[in-house]
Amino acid sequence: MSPHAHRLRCSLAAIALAWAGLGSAGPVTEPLPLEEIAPGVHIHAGHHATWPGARGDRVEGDVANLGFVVGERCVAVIDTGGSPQLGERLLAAIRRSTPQPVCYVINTHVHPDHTLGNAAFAALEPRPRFVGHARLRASLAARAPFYREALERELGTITREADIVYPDIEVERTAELDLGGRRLLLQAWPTAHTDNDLSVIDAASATLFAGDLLFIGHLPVIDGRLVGWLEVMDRLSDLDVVRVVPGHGAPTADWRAALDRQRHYLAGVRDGIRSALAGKRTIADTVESLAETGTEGWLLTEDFHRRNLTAAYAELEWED
């Protein structure tokens, strides 16, 4: 064999080898496109869309928004996404944006879009700190066989029970956790959108992660208490920070205005299911009734509306 041949045997036997190594790695992990807000704190933006999606949706769980705040020392996660592959985008997103590692993931409540990427976190070494309100793990073992069940049903997502990763810090009141030089202050709040609502303020930027407590666009949708929401939004306006991220919805410093848009449709609800009950109307001619009012300017009313006039029914008609 002729050197020439010889050399051109090698390189491509080398090519090969390379092809054959990037299949045996698997597809690289797409990385979610993120928006830095304020420096050092960056937000994925979900679709309005509701959870978690069809099979090959270009959604499939990607419905709230996300986010991580990047400290001296390490990166606090703030919801992770509706299903592990999504989580494991955030991840791979975080990792682009800093060589800081993740010492601690934040879920703001118990819903599936907000939760179920914990998995790809619970992978890493060191293990971050998972954190949430005291009655989050009540709250998410009982959802989980049906969060798992839509899962397999809708996306063809067959996951573990290990894959639902409970807190092992729970906030009863309030917290604080250092990142290094950043400072993130956790507030737990009575029963409101859920029993478990938790808030993410960062004081180096006074930037508000609310959760779902606010819904910017989508409509708001009733877990919780409706007086109880009501009630913690008077709360929440009183805050000092210059911006909000919502659970759905754009960011904005413009947060009053959209706090005030929530209050009116969901003051809406209780003020028109009272009149009902006070007329001796059932459940069913209420909702009815109710059907197509309050929800002008809203996304997704088709899909929680009703459901939002049968939760306040249930809960005002044994009001005092």
The other form holds:
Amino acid sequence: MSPHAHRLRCSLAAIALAWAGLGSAGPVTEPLPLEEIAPGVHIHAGHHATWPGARGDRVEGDVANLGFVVGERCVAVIDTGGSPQLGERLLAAIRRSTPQPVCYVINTHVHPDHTLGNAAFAALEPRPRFVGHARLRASLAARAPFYREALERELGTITREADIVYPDIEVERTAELDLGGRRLLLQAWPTAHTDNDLSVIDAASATLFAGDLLFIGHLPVIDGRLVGWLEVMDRLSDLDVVRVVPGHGAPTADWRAALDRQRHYLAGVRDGIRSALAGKRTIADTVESLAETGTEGWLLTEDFHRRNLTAAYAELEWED
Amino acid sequence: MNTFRSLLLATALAAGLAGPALAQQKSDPDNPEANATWQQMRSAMFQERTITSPADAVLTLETPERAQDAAIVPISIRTHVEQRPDRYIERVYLMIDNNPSPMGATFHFTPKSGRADIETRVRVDAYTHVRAIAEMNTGELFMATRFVKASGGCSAPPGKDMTAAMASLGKMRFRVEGEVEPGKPALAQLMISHPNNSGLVMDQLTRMYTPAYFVRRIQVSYAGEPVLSADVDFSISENPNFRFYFVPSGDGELKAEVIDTNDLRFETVVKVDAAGT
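What I would like now is the form predicted in complex with its partner chain, since the data block earlier showed the form predicted on its own; can you produce it?
Complete assembly follows, chain above in first position.
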């Protein structure tokens, strides 16, 4: 770390301490801003940025949409944020909205911007049950060391192994959770955005939490199987819901149009790669030749488009 | 795995370089020599021998500036000397300083290789130098280095779908590219479906580390004569992919044999017809 960066961090810490001192006893955790998009359905919108971001840039891991649904008996959290601190801030926001206890914490997939806030909820009494796709555990175990390393390298945030919280309820196909007069319908998908995508429908409000099966604004990111994702999107468009909360971007009632935009991008990547493979181009040449195409209207293309081309090539070169 | 590479891996693991502790490994983008792992490997492998670097007249190394997908970073080693019986590149070492197993691959060539070029894909998580070191049959050493930045997003070195990778284990694709002319180096591509995993993952139920499971050895021959052999490990990406040269003479088979750490053997053959052209 440069001396300058160190000073900056120290002064931020000093401000934080001073601010904490203004409140009543104990440190103050600033609640994450929320929006209630339907009765009992609350969303925190993440920034359009890459996880984890850099120190002091206000993003600090806060890039994914987080949500919670309030039933008559208890609350289910859907994704917890990109660091244990964000999980604390989400918890503080929940505390301000409802006296109901948190009984379930659902992770829509393994990515760190959706799972690293779990630690804040694991400490609750009684401890909520953690819910994920049947393949979440293995994927998280393999990736967590790299996520923890990135948090430390980029934000200076030190985590413990115990901060990585694994699912208690592992969904193979579908599951139903009861929050007291309110049901959540969970569906585990074949490999798409990742190999452990889990969607959640709040039946009362007909709201689908798509996780990163749907991106809006933020360029879609391929970390599973491109062809599988396109198939899953066809099945998603058959769902009978009135609004969708994407993993990134604003919740929308016009969600089929958003799916179409995502399909357009992903199918473009697929077709571009297939024709490069037919022309016997190498992976490096292919990535370069397609780097500037197909990304109109999307954000973060510099960060993710080449990566998508790389992953798609490695997948599609095995097609018959 | 050969003893030498085992020693290097053991050294790296003992030094706590594996897994999350990687973050502690420092690299200076402008000074490839300033890295503790490299210095250890250099003295273990090459002692005080001179290593000429850069050595653009002998070999160059192409990598992306940033590891876009940490699990799949394309690497291209290009050589610029003829493989003549009296002077040829005998070995090319591919090293990734800050990987848990820094020695990603050792490729062995012969004059029948035609060219000692290699393209493959590696896993890169941390900011690191990547090195290609050519060792001539005369003992001369030449090195090309590139600095690669870690991935910016949430990508990580493990594979994307372990279940799918295991289901297609051992499937191979082998082909020769372009027109084949006798006596002229021809390009071949070998693809191996294999999870190639590191074993640096703790099973959360048993608290045991899963055993590493990766392709460790590749042997390619043309018309019964070796053209390429390689000792490789889990720094190579899932579904290992290699592009390399050989010199066809007439009719002959190009044969690849692959051995993994469970001693499973996979074989594939492609017929090469260079006589008719």
